[in-house]
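Below, in structure tokens: the form predicted alone, a single chain.
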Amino acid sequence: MLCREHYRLTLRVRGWSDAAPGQFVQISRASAMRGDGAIVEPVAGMPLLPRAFSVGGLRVAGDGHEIDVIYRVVGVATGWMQSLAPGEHATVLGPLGTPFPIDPAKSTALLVIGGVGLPPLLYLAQALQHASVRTVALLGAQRSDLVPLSMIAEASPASDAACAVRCAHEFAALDVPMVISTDDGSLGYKGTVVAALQALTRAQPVTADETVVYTCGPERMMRATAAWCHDAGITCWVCMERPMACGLGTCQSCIVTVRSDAYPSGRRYALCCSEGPVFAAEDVLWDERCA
């Protein structure tokens, strides 16, 4: 458990073809069998579709990988993965989606996290760690016992967001520091993340052409990052969530309306799981719920 209603899964699997940040498995109950070979009869009320997560973390394991998955508990399918015990048995595709892109002329890379978005960014930091790029990592919450991570005792995040501190220790393990803020100031910045990013690159500016923004989580957050990121002049990709029946491309139901000058309107419908789920933000026409 990583805090209230957020829980990290590890899964071991043999014969992965390796994963890239952005990437996504869909997981679902094993077929009726459990790790032991006993056959278990059907769960009443368990979804028949699996549920898609984005990769958080791979690492090789033994002859296999093993995959972290970081999800909040909202549902049916999410409390049978709470319930999962070691030697249990998951049916894991993939990996599937389009990654991010790191571009080398990008010298700074700013993620921008919204609370249950964080898995991408976080498998993303350690690519850019491994490139080279100067990292720094936001996270918005509604409080801090919704805030992901496992915080530094002695390094509190700060509370005007002119600074990022190394003050969690998952990214602090990859040198990347932080801003964290919080809706109600229970902990770091109180305002929205992307309030936060304001601060930080008022205090900090940052050069347009070196610096590239990735951003996961809520789609109002993300539209909002969107939109500094276009008056900023920042190349922005977004990691977009979708509910995905399959994660191929055929059932054609993850639809994201992305600018297309084909097409008379404008615009066209992509499917979130094969050409996304990472889209330039600039391509994305945000529903207008989000604004």
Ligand SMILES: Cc1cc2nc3c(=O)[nH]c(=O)nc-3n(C[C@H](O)[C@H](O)[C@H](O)COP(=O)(O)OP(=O)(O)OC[C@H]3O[C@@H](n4cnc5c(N)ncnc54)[C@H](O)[C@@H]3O)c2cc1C
Contents of the next structure:
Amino acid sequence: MLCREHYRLTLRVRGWSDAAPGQFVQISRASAMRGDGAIVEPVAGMPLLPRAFSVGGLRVAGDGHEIDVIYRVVGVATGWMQSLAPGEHATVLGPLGTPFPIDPAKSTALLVIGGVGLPPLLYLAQALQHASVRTVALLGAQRSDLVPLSMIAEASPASDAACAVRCAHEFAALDVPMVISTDDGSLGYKGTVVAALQALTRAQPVTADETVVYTCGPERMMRATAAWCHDAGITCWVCMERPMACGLGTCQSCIVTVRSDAYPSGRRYALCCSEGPVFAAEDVLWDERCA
Ligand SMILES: Cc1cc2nc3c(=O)[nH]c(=O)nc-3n(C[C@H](O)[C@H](O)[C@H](O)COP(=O)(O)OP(=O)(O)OC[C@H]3O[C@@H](n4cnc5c(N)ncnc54)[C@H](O)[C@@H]3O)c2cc1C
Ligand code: FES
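Taking the form predicted alone as the starting point, write out the structure of the form predicted together with the named molecule.
In what comes next, the whole complex appears, and the chain from above leads the way.
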């Protein structure tokens, strides 16, 4: 358990290729097996469709890989994941989707995270460190008990956003300083993560040439981050979320509206699962309800 509603699940998989940050897996229990290999009948009320989860970390382990999934319990599938005991089996399909691009010309990366948008950006922080990109993480949550990180007691986060500090084990282990914000001020900066981004970059200006922003979280937050990046001329990559049935580009259930010169309307529908979930923020036409 990472905080009141967030949990980490480690999956051991065999025969997997590598997975890059931004990619995801589809997890289901429809064909869950017991430890002895017997198929467990789907339980009444359990969804037949798998659920998508970002790869939050990946390690080689024995003759396979270990994948970290960080999730918030919101419904029946995540409730089942919370109940899994070590050694139980699940069906895992992946890696799926397109990863975050890493541009070697950008020497600074800002990760703007809203709550359970953490997993793909935590994994990305690892890749950015390997690529020697200076990285700062900003994570916003409603309250301190919804921050899905292990805090370092002796380095509590600054109450203003002017200075990023190594305050959470997960990012400190990657040598990534961070700013934490909460809506009610119960931890770190009081305000939204986008307000924290503005305060940090006012105190420590960044240049558009050298900087890239990656964001994942609630759509309203990503839209505000994209608007700030647009005004600052900074490249921004967003990790979109849509309910997904197949995850493979077949069912057409996961559309994201994007700009397109190929159509008279100037827009087209992209599939979040196969063209995304990572999109250039400049291409996304946001749902007006997210203003
Ligand atoms: C590419 C991708 C990566 C994801 N990564 C993660 C992750 O790392 N960790 C994590 O916790 N979740 C992640 N999600 C979200 C997760 O797949 C959904 O929350 C999933 O529906 C949970 O299943 P459930 O059966 O527990 O809840 P459900 O019963 O499916 O849903 C519970 C509630 O959430 C709403 N809901 C479900 N899915 C969505 C959605 N996509 N957008 C808006 N509302 C929705 C439902 O309407 C319902 O009110 C990701 C989704 C995508 C598409
Ligand atoms: S989830 Fe089926 S096409 Fe995207």
